[in-house]
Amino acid sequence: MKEQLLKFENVTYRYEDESEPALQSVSFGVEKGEFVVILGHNGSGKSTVAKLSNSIYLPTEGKVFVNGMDTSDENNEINCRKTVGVVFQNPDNQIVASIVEEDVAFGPENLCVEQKELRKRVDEALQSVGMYDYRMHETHKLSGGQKQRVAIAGILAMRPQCIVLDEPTAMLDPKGRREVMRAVRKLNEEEGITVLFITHFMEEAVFADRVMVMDDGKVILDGTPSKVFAQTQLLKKVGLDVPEVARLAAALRENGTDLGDVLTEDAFVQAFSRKMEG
């Protein structure tokens, strides 16, 4: 078993103005290098998990550990936030400078990174998300997808081991969502950055190592995408669906054509072609 970078132990969180807890005795771990997606409808507790992951919130009960550091210990706050970076839904809330490269430099500058290293980090972060050619562009002229990739680059420049993305594609059009997903998958696959990706788009979960489903402040499913999306009735019960490709494959299976566990369009086409050729 790999080392756990992020660990929740029986975590409960209550907002001051709410009678019911937003999270109820939640326990899970995220291993180094893992790509985990959290699914759930609004109010299920997903965003609370994001804010608890790097000391923005502290548990009402239980413990959150970042690389073994207890987030409730104020002496660990800075190191926890260096280890886990959070990207939120609206990139406009995270962009603070008028020029792209200046915005990406903002975080590491506040960490007192020296100038030569700062230049290197900014360039590498922008290259990682495919925005290097836009480094001198004005941030307010970028598209939604481009802004979100700049926000991710700003976190990357701080060199976290893990990125938590809280519904980063919710405000984007399909093209913007694809841009962000492509950038995040590249960071995970090529650079080994641990990813906790929170979304309500089913299609964004199919590439994950693991999918967790939340409802009413609890984790109700946790497993590989194929195992989770096989729980069609339970997903529908909590207001979620399965990806369209998986739904089509299930319909074909019911009619005698079993393509196996296919969750992406490419996998479906390949499996269907093999079946027709056979």
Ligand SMILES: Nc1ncnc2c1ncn2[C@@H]1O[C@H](COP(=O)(O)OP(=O)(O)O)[C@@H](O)[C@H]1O
The other form holds:
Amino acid sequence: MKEQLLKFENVTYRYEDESEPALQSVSFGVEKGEFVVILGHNGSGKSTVAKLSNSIYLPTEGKVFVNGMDTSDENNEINCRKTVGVVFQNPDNQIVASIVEEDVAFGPENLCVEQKELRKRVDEALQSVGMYDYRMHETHKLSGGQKQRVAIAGILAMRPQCIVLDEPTAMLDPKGRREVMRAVRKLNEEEGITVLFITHFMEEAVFADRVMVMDDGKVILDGTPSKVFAQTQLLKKVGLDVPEVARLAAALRENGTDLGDVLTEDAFVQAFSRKMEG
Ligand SMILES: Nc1ncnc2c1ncn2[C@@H]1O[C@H](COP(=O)(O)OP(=O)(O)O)[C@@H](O)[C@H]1O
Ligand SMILES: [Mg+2]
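Give me the form predicted together with the named molecule now, not the form predicted on its own.
Complete assembly follows, chain above in first position.
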């Protein structure tokens, strides 16, 4: 079995004064190098998972392990936070400095990284997200997508093995969403960074190795995108829709034209063209 970078074992989480737990006995693992997407409507427990994944929260019951380290053991706290970095929804709440490169340097500076190494990390992190040319720019003048990529660079500069992104595209326009998505996919594919990507945009899930669907504090589906999106009825029941391309392919399949596993527009066009020719 491959190494699990992140592991939830029967995790229940209850917010203070709440009668119902926000998470109920949630179990899953994320392997090193995987790109996993979590889908779910508002209130299903996604952000609670994000905050448990780097010991911002500790489980009420059950265990969370980061690289085998129990997050509830306080001796592991710093190492867990170095291993898993979390990016949140609103870029404005994550930017702390007025100049891009100063903002990216903030995290590693707090980890007491020495100057030469710091310079290297900041430059590399900015290059990774395509923001190096903006290193001297003022952060408040950037677009939403650019700010969010700077926020991601700030996390990368702390050299995590895994990044958890909690709806990082929710507040962005379509262009910003594409920029962020492209940057995160590149980090996973080219730099081998493990990604747990939380979103409610179905079309962002089609690139994942695995998709988990949450509802009412539980994981109700966990599998490849094509397996998960084949569950049209169940997804509809929990307030989610399948991506348009998958819906179209399912309708064609019912009509006798099976295009196979097609989840992206490109794959659809190619498979459809082949059918037409054949
Ligand atoms: N700080 C909090 N105090 C009490 N209840 C909370 C708090 N944050 C979230 N919840 C509740 O926990 C459940 C899961 O919330 P959350 O993890 O934020 O879901 P999601 O990110 O999927 O929208 C919801 O019922 C929500 O109302
Ligand atoms: Mg949330």
